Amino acid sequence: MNELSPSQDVSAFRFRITVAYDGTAYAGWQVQPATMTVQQRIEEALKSLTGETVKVHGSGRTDQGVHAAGQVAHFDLLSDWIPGNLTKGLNALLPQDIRVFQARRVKPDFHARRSAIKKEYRYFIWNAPVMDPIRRFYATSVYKPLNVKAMKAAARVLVGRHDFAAFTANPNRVVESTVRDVYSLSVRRTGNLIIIRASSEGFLYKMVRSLAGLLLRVGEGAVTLDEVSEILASKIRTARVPTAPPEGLFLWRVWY
């Protein structure tokens, strides 16, 4: 749908990567000042290959420490490139912790934010008396037990439509609209590892590390199903919503 003939006229190709990384290292996706980000070692990497100064478009900003198992990016380049070429190039310059799963040819109105139609995060929590040393980068420790079915009933109460106001914070820029629609929320135990998965059209700044933030809570049993429901409705956020340690966020995949 999104593919560009290589016959094509135009003044430059716009090629679309899927992206896994490790976020650990790095203060984020978005390029920031005297600090080293995902998108910035791309648009280096892109820079030796091709020797072009090109600006990389996320599909989404993951913050310090979160995770990307399918992060999409957009960029254009005034050179065309055969796809598993630009693929091989940028995995040979990019750090290990950042990897080029797949890149193509895309039409020059594609763009990895607008173009998105849904998105799904997944949230780790390894839920043990001992974290497991090859997943504290990955996943939250949590030693005591959590109730799993009450964070279920929780999940249910925050699918669908809602101004999610309570589970955002200040990102320091406009937000036209704090109503999303959250196709599904949902919450899995396989052993001590409890899976979060969230899926909407778009997630408000930190909105997914909130969600998770409240049903940890539910979990502990420091908010109740009623108090789930109140909190949604209230549209304002306080610290009965808090925010979840970013090492147990991935974005996991995004639809277009």
Second form
Protein chains: 2
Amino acid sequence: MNELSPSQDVSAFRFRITVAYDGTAYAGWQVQPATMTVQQRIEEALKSLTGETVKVHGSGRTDQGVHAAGQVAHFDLLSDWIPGNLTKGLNALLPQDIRVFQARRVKPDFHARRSAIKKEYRYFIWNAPVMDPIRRFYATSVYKPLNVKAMKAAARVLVGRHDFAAFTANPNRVVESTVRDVYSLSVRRTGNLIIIRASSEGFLYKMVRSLAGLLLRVGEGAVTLDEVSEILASKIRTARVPTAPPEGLFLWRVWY
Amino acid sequence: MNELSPSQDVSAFRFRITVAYDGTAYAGWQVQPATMTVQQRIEEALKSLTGETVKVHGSGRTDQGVHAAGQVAHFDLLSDWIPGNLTKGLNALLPQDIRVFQARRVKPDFHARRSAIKKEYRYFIWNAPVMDPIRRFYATSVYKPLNVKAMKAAARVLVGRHDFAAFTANPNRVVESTVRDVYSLSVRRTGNLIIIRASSEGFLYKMVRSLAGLLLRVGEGAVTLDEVSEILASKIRTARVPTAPPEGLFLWRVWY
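Having looked at the form predicted on its own, could you now put up the form predicted together with another copy of the chain?
Let's see the whole complex now, leading with the same chain.
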């Protein structure tokens, strides 16, 4: 039997939204029982606005406490909407920590996760003896001066097409391949702020926070450049690669 | 009778601290009954740390919801402290939304308010159709595009030595003079962010938010450059000068 998915239902309209959120108050993006998630908030707002029970599909999950400047999601509605009205209506119903920047009507074969060709994450580190209080939920605090030059050198080792098995926490999932092409990985200091930017065709589970975690260890002088190469080549996740805290991480942009 | 104030007590040690805070959760700087203030939090932390009941004197008040990047305060202790230990001890006891950046031992005639020779405030505006969720407590949201060129021109009218009576809300206070020398007042756009910087020998009560409020009206096209001159010359506070919302305002730096 060849069932029609909602996306193939000619009476449905598919929309794509770009969403920014402060992840501090949420158990991540994806709907989970007994906790509040960003996806759930958006589904509730869509239900209130349209009267329809809608499943929202994100470009990927973000973990608890992780933020987004440009998460992308799609969903199908049985009724048609002028995209600008969808943006206004959703923002009127959503809490202030979730904002819809843009809504567009897209073709029924658009898929927020599967159609993505590139993703960028940014990881923010506040590197000063005392944390800036207004950044406390939006950057990771590192008191001791980090060696940014060493972090840049390590980033150059990690960029490119590699098996990133040593950089994923993968407790309950089966992934076909842990090979990923990291298009860019850069480290830049601006005053007390250090920003790591990572772009790829796609990242493994907790991969960006693992890359940031190792770069932090390098910046602290605890891991050498040779050890970075070794760890990458080992393809085994060990305690040498910590997962950097979630508050520094932003899903920055998704390309289609 | 000539009573000794604590500052004249030779057995007391005077300290100066530089403090940053996220004002979102506080009823401003100054201790008030039945609400929580930044000053009160610091006095509580000093009491826990030193065992002494200490009165903390700020360089000036900040209103409810207003932030500080560099508020300065002084206080006297009967026991001596290595300034770095005071910083560490206070930060260990204070909540994460208040951070002490620096502590210094100062001469007994140093006074956080009276010794200040210059203050800088910054006012942040997020000027885009949709608010950035992570800036929602740290910038004022203005949806419609503001005319920054007109705001710059208005700022040039307001800078300098003037009677700023039209720019203060002064319900229960008697002030000797409402003449102030505004050393600089600038408006700059960086992407969606517009930053107003104001420096002066000292500002009247709600003066910075009143200047920002009028500049916002100018940016919206609701007040002309001629009207700005008129309002300044009128020396009367009217509804033409709104008080801009507190969340955009930061006490940035105090000079001694």
